[in-house]
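This document opens with one chain alone, in structure tokens, the form predicted alone.
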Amino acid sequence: MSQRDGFEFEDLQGLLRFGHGRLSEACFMLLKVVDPEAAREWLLKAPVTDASSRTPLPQAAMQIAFSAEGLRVLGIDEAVIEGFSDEFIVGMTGDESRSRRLGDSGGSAPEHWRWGGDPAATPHILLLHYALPGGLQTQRASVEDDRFDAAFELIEILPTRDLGGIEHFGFADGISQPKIDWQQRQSTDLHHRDRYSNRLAVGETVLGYANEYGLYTDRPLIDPRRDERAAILADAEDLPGLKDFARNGCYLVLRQLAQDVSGFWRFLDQQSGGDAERREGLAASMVGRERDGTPLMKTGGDPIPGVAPEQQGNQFTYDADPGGHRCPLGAHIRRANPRSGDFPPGVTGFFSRLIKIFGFGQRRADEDLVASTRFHRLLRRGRPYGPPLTPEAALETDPPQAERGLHFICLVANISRQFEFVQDTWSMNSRFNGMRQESDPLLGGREPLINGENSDCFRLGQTDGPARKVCGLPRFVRVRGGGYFFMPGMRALKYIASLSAADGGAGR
């Protein structure tokens, strides 16, 4: 481990720790391996950025991730690949049931995607470039040499656009991010914490470490007696006799989400009768924050010690708003992060804990123990793309037409329990928080449910009467591509590069 930082950041790709926010120019390249030997030779010298602290700060960065098929093509043995999760191996579009659960239906069905929709044509490699303004082309030129051209075929370049921390609908973005407990000081005992905490165990984002359950996520392990090259890898913490291929790596989920900015603001304007104040209020209710990022759940009080000024307004829960009167129960940020603890509010004593653990006592929709937020957090690293369109311009008679949206990226250690759970159980679920006939007001697909009910409504809680329902929401976000990737640690990258065609694959 790094003595300076207390964690082996030198074996971690930098995106896991930093996000590269100051490197505001970026593009993501989707590649197919056409010459595995040339690809491994290129990888051996590729300037992949690790997570070590540097002075001066770097002017550019590059990260790399692989699909399951990409690992196969590069020579990783099938026995090793089988150690990964089923979701990663099968892929985002591997079965119709998964597409349905993720909301990838109708206009967002994989057959309409620009890339990644056909499992047989999934990109092998995702290459992520970051640079200071004006430096992106230089960064790309420094790695795209003759060997690169011989090794890869370019499937797609996903450009990005720096919007100054604002997403295309006009709201401040990237505010709520979990803090990784790199020093592993916080307890992971089950049900030890009553209240929501924004700090997560390392194993929730990085493979090879204990997660919030105090367990190690299943991952590929290699017997060094069968593969001498595995000596370069770290020992598995939970099984020291084996080498941990996935240690300091993580899964990377990428989805290209096209946003209908004009459609969003025109719908709100119509529902508000053209009243600007009501329009802004309805928009904030759907998101859960005002456009400047101020949460509808006002925090107030004195500044919290140790919390950065820009994060002071992010220190809140929904415990004081069980009916959704301040922040609607189905608001986007409430679905994405319910900020729930291991137990419902008021459950603090030993006996009340036992009552809830064994399922006794009053039951409400927000009392499900498995919904504890700490088991389902995501580390987001996405970037917007396309030219900005202000809400005012979006309401003009003939607004500028262009493709714009978000290249959504999240880093997780468990695709099913984290990304897919949030997408299916919280975002797309028409019964989230005990509601009916509605999904995420921003991301929802609006497809009719199996029982024939619509899912195109949004409910606003009222303190002086029954909830107000807004129905007929169109689809504001459509999926244009997606895939599951594995972003290895630096030692695993060297292991991959060390393989050769003569070996017949790794791990044999």
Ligand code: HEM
Contents of the next structure:
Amino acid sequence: MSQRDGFEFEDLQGLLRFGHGRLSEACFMLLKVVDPEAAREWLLKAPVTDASSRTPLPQAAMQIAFSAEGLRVLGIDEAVIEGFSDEFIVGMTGDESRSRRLGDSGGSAPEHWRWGGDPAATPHILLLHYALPGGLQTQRASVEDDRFDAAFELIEILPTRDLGGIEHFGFADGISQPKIDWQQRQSTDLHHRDRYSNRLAVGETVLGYANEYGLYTDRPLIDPRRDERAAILADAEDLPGLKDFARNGCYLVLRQLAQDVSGFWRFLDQQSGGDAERREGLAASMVGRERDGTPLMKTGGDPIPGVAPEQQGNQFTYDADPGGHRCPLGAHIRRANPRSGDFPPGVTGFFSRLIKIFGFGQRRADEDLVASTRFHRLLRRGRPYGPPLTPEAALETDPPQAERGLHFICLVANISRQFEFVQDTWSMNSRFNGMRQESDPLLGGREPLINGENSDCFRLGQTDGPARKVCGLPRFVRVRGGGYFFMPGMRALKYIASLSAADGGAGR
Amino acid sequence: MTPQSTFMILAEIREGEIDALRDLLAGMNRIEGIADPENPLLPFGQFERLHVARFVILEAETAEEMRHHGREPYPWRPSLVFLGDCDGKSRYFLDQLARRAADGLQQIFSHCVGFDPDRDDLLTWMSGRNITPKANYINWIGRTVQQVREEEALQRSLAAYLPRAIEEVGRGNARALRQKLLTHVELERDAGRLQLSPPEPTPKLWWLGNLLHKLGMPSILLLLAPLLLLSAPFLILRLRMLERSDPEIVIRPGRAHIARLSVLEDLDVTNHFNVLGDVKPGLFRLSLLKFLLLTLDYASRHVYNHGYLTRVKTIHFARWVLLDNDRRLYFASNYDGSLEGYMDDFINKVAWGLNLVFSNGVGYPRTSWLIKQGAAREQQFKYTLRRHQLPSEVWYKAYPGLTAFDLARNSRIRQGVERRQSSDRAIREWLGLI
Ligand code: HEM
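Next up, the form predicted in complex with the named molecule in place of the form predicted alone?
Then the entire complex follows, led off by the chain already shown.
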């Protein structure tokens, strides 16, 4: 594997490296291209923020991402678009089978969405603005010139709300993130990562680099002999004769998730017989962390690669708790990141590994039911929206009505293996880790299975006896919009801007 | 114990009748791809010994890949496959089927070459086209449909009763709690609401045959060992040469093909899977494949017969079948969870096992030393798998909503009812299963 000292951060959009947390004001704009020529001209000058470190720190940032249709409209050749993954090309809502797998049915079905639900009308461009408090209007105004107005039609503007690192149910968010291995120091050899590591191959979030398999995810490559404008693109690392349109880019998954905060706290209150301490306890079990972010699992033990010493809140795995006694198996963070290695716990060397490979030496009947986490990590970049409602206020009679929730964003190199897998195989799956009748306590749609079995329960394993089972969970989170986007590297942005009307975009 | 058995009836479809057959089969479904257990054509649900069954139309959609090996594609006529797994001998099952669903089956098979309902005896005709798999995997040998149903009823009954028991004796008192539950089971059994039938005696002939197989295979291998050892260097050399020279075929499957497959997926907790491909040309590959399938069959029969196939616990039934004079390999399975999850298992848990068998098939990603690379080449493997995959027209599972792991857990619950645990810890663990 190539060892590199530096990383070409200047070709990467900033969001891949930074969460822009200091820039606490943000809004996301969904745009339709009405004049491709004007759009490309605007793009050529657009102040898109790259990932290089700056001093002084920036006052604002802007990132940009495109849907497949957006790329098409701007004149990207169909053959290039075909180089992207099916999920991206078809879109989040372009296929009912996908919606079913993602749990986008019933109240979350695309036909009820505010935006993105109609595959024929997916937004072309997603523009993400970030600014210091009070600076958002100025930031927007600085890019919304005449050309911008001519180029785009605003489909929807998604405002966000700074809740100080808390999401609407009241929990600290953004604590756990994979640590991107920019220097590519960690081996990706299969079966050699017995234990969980928080360090993640660059190729799992950025296209054009080796992923956790040590391989390059499929992506559009362009032959510069057939398209000389592609000369400005970087070479494909794995196929040097070709130009890598996707290098330093990534997929961006956006889902607008409305949260029923009063429904959440009322249900918990009712389950706890009005006892505040039990209510908090149950809420923490559902998340896997207390409200202040303290994990339910005991922290400490062997240091986890990629977890900084000061990040005690992530210094844990679930190895010591296979029965879900400390942290329920179904807790949101345990489903979304089971912190599993390539092998179940207990592999110490060649022979124990060999025994496990053949499926022998199982300590528990429910061992090894969960996939190795490193192939399913998400770099999360979401922001909450809507007015806050404290748990206390949520429990009062007639709490103020307003839509609030999370604009969930994650950045991945492989939508199906990462986002869709986590959403479908881990979060929504009623059989995650051998459980029954459950789905993610926060995200679940609670719809019954084909044989009528319910999926609205939540089990809390108990050391002293049978598990406690809470049933009848209502739906707390409803999908209101969503889409799959591609966030190109800086060179690829220039390439897009360099296309001309002859490339087909103008005719649409 | 009543061991399971398999059947697989293969027949060429008459020219021009494939669409009519497809429509006829679709009429058996409750929703696309999932059979109505009471459908009049073949009311699967009335056959208490049937675990899973499916109808598949085998079309050689990837036959062209043979050209990469410098050969003309083998000709193939679209054929109908009717396969399933049942308790007891499949001969008895087919007999029962031919008697109780004659009309429907005749209607179906009359779209096939060589079947004339007026002339042919259905059972004879089916038996004549029954193909034995080269390797067969059964998640739990001897677990009957009846047992599955009884144990699921037990689990439900206990789970429903548990809260009341906890209310009466408290959560912490494991022994008292267990006593309550056991009494509950007793009462329910007396009232005829629960049944826990003891296993039938194992058929003597099966037992003997199984034992002979268990001992015979290794003995033969031992006898052949000197020969194998002597020729090993040559075989390995040949393998390495082929691994280098076999053409790489990287074709991304079409989106329409994938859409056609995914409509059928994730409707139940279990999914059905078919792949069909060509065996690589040459005697070496075929012999290697046959040998490995023999080994796989042996391992499934005698080692992996209680809930797991190496690291994978999600497969109910699977079979590997050689077709068309050993020129094609067909694989069919019933697995729990999403396809993305199934592929994840294939790549991250058992790539070596898949490589052993499927690397002898045309279009499989390049392996090295037979077990390395191959499936571990993630994207290419996923393309290969999807490209060779075929939809089932009709699929039936006797216990929708239950995974192989659920079945195993239910059996453990039952064990706890029939055999008392001694330690408090074991009792608590048992209570935790409910
Ligand atoms: C409104 C919806 C959601 C809420 C309220 C929510 C809330 C939370 C909270 C409170 C945490 C713990 C903080 C942390 O560990 O960083 C968390 C972590 C996480 N969530 Fe969510 N989440 C939501 C939706 C989603 C979705 C849709 C996904 C992906 C499919 C997801 C994936 C994750 C992941 C991967 C983690 C980190 C787990 C870890 O690494 O330990 N979340 N979420």
